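Quick heads-up: it's one chain on its own, the form predicted alone, in C-alpha cells.
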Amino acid sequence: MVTEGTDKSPGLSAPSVTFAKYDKPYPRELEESVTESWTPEVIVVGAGLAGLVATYELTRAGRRVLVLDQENRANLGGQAFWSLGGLFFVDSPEQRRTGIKDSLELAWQDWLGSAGFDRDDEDQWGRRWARAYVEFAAGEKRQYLHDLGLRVIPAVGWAERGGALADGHGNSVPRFHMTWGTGPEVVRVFAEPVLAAERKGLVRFAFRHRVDELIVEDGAVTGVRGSVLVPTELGRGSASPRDVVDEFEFRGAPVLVSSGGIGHNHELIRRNWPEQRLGQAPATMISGVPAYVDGRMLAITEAAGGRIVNRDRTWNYTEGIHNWNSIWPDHAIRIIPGPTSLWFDAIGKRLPAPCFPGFDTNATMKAILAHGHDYSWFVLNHTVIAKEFALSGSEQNPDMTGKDLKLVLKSRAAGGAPGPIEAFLKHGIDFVTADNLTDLVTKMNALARPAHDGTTPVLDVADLERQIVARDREVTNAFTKDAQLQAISNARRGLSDRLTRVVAPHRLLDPAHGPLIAVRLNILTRKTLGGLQTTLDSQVVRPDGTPFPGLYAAGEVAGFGGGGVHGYNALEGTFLGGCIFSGRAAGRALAAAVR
C-alpha cells in the first residue's frame, strides 16, 4: 500500500470542530450501498462546500442524492474548512454600524472595474453570473446564511483595496466579513442538515470513490464510472494514497461536478500561466490548498463534451510563507497584511503604487516577476507585525475558529502578536529579525534564491536604508507625496481599521518599535478563476454554446459560476460566497429538473 502522507513532519491537526450529533462515522456498507431499493436522483461529484450546498438544497426538496469524493469522510467540506471564512456582503448591518456607506451600484462598479470582462464569448455567462452574485451579496445572502445559524464578527475588513482609479480594480469600501468560527463554521451550517438527511436516507456518501469518466448516452450525461481507492484513516488535509482496489459505475441520474480547482497541480498552473500578462511563471511555488485539489475533473468533463473557458485566469497570492508545521505537502500560509509594511522586490527596490500590502494582487505579482525572480520582501518592525499581520487558515486562528471570546481578547487585545504569528517568528524559515538594518540585510541575503537566469541577488544595505529613511522622513509631516502613507491615512479613517488593523504611522527604523523584521514572500497557489462554462442554472455548456443535458457544475470547477464570475481579479470574500451561490443555484435547478 502507498503510505504517502503518513510519514510527514509533525503538523498542526485540523481544528477540533464537530458537526453536532452527526459527526459519528457510518458503516462502510451504508456509505456505499446504492442498490435497487435506493437509487439516486442526482449524483454529486465532490463533497466540498459547493457540493454540500447543492446537496442541502436537493434534500430540502426531498431528492435522493449520491455524493462521491476521492478523499475520506474526514475531509467533508473540502478546502472551505481550511479557510478564514471571509464573506463578501454589500450594505450589511455590520458596515452600516461602523459608518461604511455601501450600495449595489458601488459594488457593481467595483466588480466590473476588477473583472475587466473583455472576451465576448468566454465571458458571456461569467458576466451574467457576476451581476446575479453581486445582487445576491447585496440582498438575501446574509439572511440566507443567518437563517442557517452563521454569524460574522462586527469588524469589517478592507481587502484588495485597489489603489488606482474609482472605476478600476479594488474594493472602494471595506466588505470582508469574517465568519465567527471561520471556515469550519461555514462548512458546519451546511454539513449538519446534509448529515441529518443522510440519517433519513436521502443522502448516501461514497468516499474514496474517484470519478474517472462521465457516462454519456444519446447526448446526455447519465452517470459516472471510476476507481475505488484504498481505504485510509488519515486526518483531514493529509495527502492520501492513490492505490486502486476496485471499480464502480453509477447510472441513471444527472451529474453535478463540484470537485474544486487546480491549486495544488503546479504543472497545470504553469501550463496555463499568463506570461504575457504577469510574466514568466515562478520557478518556486508553494501550495495554499491540499494535495487533492488536482483539477482532474476539468479534463474529464472536457473529454465528455463540456467546455472550459478562461484557462489563463487564476488567483495566486504574493504573500506566501512556508508553514513550519505542515499538514499537506508544500503547505503554504498566506499573510493577510495591513498596509504599513514596506514591500521590496528580490533586488531590493521598493514596489511602485499600487503594489502595497493588501491592495492589488495581480499588479504586485507582475512587479515581483518582472526581473525574473519569484519572491519579494516585507520589511517592518514588531509594532507592525503585532497589529497588522493576520494569517490565512482556520488552524492559524484558533480563537476565532473555536469561537472563544476570552481567547480572542487575550490574543488580540492584550498587545503583542497573536500566538500563531509569534510561532512563525520563532520557527518560520521565511522570517528574520535583527536590532539593526545591517544585520537584517545580512540575514535576508542568506535567504536569497536564484533568478531564472541563475544569478542570485545581493541586497545593498545602503540602498535599502536610503529608501526606508526617505519614507520615514515623511511620517512626521502632515503632508506627504508617498502614496502608501496616503493610503494608511485613508485606512485609519475607518473605525475597524483604526482599532484592529492599522498601526499609527511611525518611523520604521525607530528602535522603540523594534526589533526589525523581514519576511521572504513566496508565490502561493490558490484559486481557479476560469473553468467549466455554465448557464445561470449551473448547467454545463458545450463548445457550440448549447446546454449539456444531464451535466451541471458548481464552485471553483466552474470558475465559481459561468466559467469566470471574477474575470481577471477577485475582490476577496467572494470564493466561499461563490461556492454557496453556485451550489445553491445548481441544487435548486436540479431539484426542479428531476421532478
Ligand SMILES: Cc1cc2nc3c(=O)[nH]c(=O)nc-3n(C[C@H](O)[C@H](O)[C@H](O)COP(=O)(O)OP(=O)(O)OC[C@H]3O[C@@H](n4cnc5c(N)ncnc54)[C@H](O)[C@@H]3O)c2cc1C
Given for the second form:
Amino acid sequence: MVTEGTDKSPGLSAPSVTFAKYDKPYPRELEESVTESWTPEVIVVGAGLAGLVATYELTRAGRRVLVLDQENRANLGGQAFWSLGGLFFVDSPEQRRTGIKDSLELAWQDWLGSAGFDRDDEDQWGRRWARAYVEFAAGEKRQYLHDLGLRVIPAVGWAERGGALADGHGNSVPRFHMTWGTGPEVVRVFAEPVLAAERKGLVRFAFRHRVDELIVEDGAVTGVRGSVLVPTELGRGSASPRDVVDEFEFRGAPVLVSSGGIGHNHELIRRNWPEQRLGQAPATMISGVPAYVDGRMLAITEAAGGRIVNRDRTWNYTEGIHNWNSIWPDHAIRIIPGPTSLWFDAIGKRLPAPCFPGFDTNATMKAILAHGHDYSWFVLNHTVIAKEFALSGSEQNPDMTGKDLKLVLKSRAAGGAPGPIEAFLKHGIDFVTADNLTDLVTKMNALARPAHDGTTPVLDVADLERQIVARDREVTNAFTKDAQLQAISNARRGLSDRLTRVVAPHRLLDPAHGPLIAVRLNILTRKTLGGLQTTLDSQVVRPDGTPFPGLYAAGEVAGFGGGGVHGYNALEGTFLGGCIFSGRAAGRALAAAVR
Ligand SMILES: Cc1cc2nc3c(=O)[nH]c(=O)nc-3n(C[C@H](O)[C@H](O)[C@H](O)COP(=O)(O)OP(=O)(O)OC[C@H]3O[C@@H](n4cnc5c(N)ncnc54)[C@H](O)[C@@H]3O)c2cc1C
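One more: the block was the form predicted alone; return the form predicted in complex with the ligand.
Full complex below, order starting with the chain above.
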C-alpha cells in the first residue's frame, strides 16, 4: 500500500510507504536477540534492493539470514525507493502492443555498442553478466516480477536515446518501462516477503550496524566486524549521525556484500575520474543519491582480499538541478528531458550532435567539461517545459508513485507543467524565466560559476540569439540540416512520445510559447559501473582470478554484476534490473552453498 505524505504541496513531500500488514510497530526484542539465541546461515551487508532480493531468495529456500545495515529501518530498500522504477525489458507485451519491434539480437547489439568492452581481464566477467542479463530481460524477468505483483505502465519510453550510429551507444527502440508505483513498488514486492520471513524467524535485521571489516579465516570469509551507530528516528533518506555506541562481531556464515556504489562520495569519484576520457573532473558536483551511498565497503572488501575492477567507470548525469526541498545533503534531481530544449555550454556555444537532451550522457559530459566548466544551460520555453520535463525520483512523481490514475490524467494530460515541475520553476535556484532573451541572459549571467582557471564566463546575448534564430529558421524547412530538429521529427514518430513527451516543432522565440526559460544544469553523481568482480554466481573473485570462498557481492557494489555489466555506457533502466538479477543469483548460489 502506498500512501501520499501529509504535506500536499506539489513535489514537497517524500511519499510515505508502508508495507501492507507489516506496518505494525516492530518488536524490538527480535533485533536484540540476534547474537544470543539465533545463528544465521548467511550474513547480508546492506538492506537495499540487491540485499532484499538475495534475502528473499534465501528465505524461499528456508535459509536463516542476518541482514545488517548502517541506516535505520526507515531506509529499508535503499536507493531503489527513491528511483523512478524504470525497468529495461526486451520484446515485452507493452512494446508489442504499441508496435515496437524488439528482439534479443537487437538488444544485444545495443548493449555491446554501449558497453564498448575493451579490457580482456577486467571485463571478462562483466561481459558474461551482460549476455546473461540481456537474456533475462528478454525472457524470464518480466514473469519473475509479475509473479511478485509488480506491474508496469502500458506506455514504453526512453530515458536516453544514445549516440548517432546504429552499432553505437543507445537503445534502438524504446525499452524504458515505468513501474506502476515507481521505486517504492519495486522495493515493496521484495520487502513484503522478507518482512514476512522475519516474522517467521528466518530473517533478523540489525539496523545501525555498520560493517568495518570482513573476517577471513583459513582463506575464507567467515563473518563481519563493525560499529553499532547511535540509534536515530530520522526519516528515510536523511543523513544520519555516525557516532559509535558499541562494537559487534558476527561469525560462522558466508557474507554477501550488497552495500551500493560510491555516488555520495565525491572524493572517491574524483580520485577515480577518467580525465583522459572525459576531461578534468568537475569542480562542483551535486548528489543524486543519499549520504549512505558512501562506497566504504569497497575498500573494506578489497582489504580482505576481494578484487575491484573498472574503478574509472561511473554513470553521472549532466542534467542535475539543486533540489529546492532537499532530503539528503546536496540533494540533486535529474531532469529526464524530451529532445527540444537547446543545449548550450557555459560559454554559450550550442553543444554538437549527438549531445541533445536525453541522448548521450558521456559524450555530453565530455563536451561540457571540454572548456574547464562544470555546468551547462538548457534554453527553452513554457510549452517545452510543460510537456518535455520529467524529474527522476519517486517523490517527484506523486501521481505514479501513489498509483493515482486520476492524478496522472490531471497532471500529465491536462496541459500545463505537472505540479513538481512548476514548483521547481518557482523555487529552484537553477531556473530563470523572462519575457525576452536579453533579460533571460542577464539572469543566466548572474548564475555563472568560475571555470577551473578562475574565469567566470559572460554569455553574449547577440551570439545566443543568432544561434536560436538560426535553429528557429529551420523549423519550417523540411530538408533541415539541423540534426536536433531531425531527431525531434524522428522522436515524434512514436504515438506515446508524440502525445506525452515531445512537443510539435515551433520557434523557441515565439512569444506565444513563452515565457522563455533557462535552466543551469549541474553534474549530478549517481551510479557506479565498476566494482567487485564476481562470477555468474555472484561470488567475489580474488586478484589472482580465483573465487573467494565465503564472499559474495550483488547490486551496485559489484557493478551490477561481474564488476561492470554496463562497460562504459549504461542503457537506462538496467540498474534496478541489475540489482534484481545479481541479487537473485547471489541468493540462489548461497542457498545452495550452505545446504
Ligand atoms: C533518484 C534515483 C532514481 C533512480 N532511478 C532508477 C531507475 O528508474 N531505473 C534503474 O534501473 N535504476 C534507477 N536508479 C538506480 C538504482 O535505484 C540503484 O542503482 C539501486 O537501487 C542500488 O541498489 P543496491 O542494493 O545495490 O544499493 P543501495 O540501494 O545503495 O543499498 C545499499 C545499502 O547498504 C548499506 N550499507 C552501505 N555500506 C554499509 C556498511 N559498511 N555496513 C552496513 N550497511 C552498509 C546502505 O546503508 C544501504 O542501505 C535510481 C537511483 C536514484 C537514487
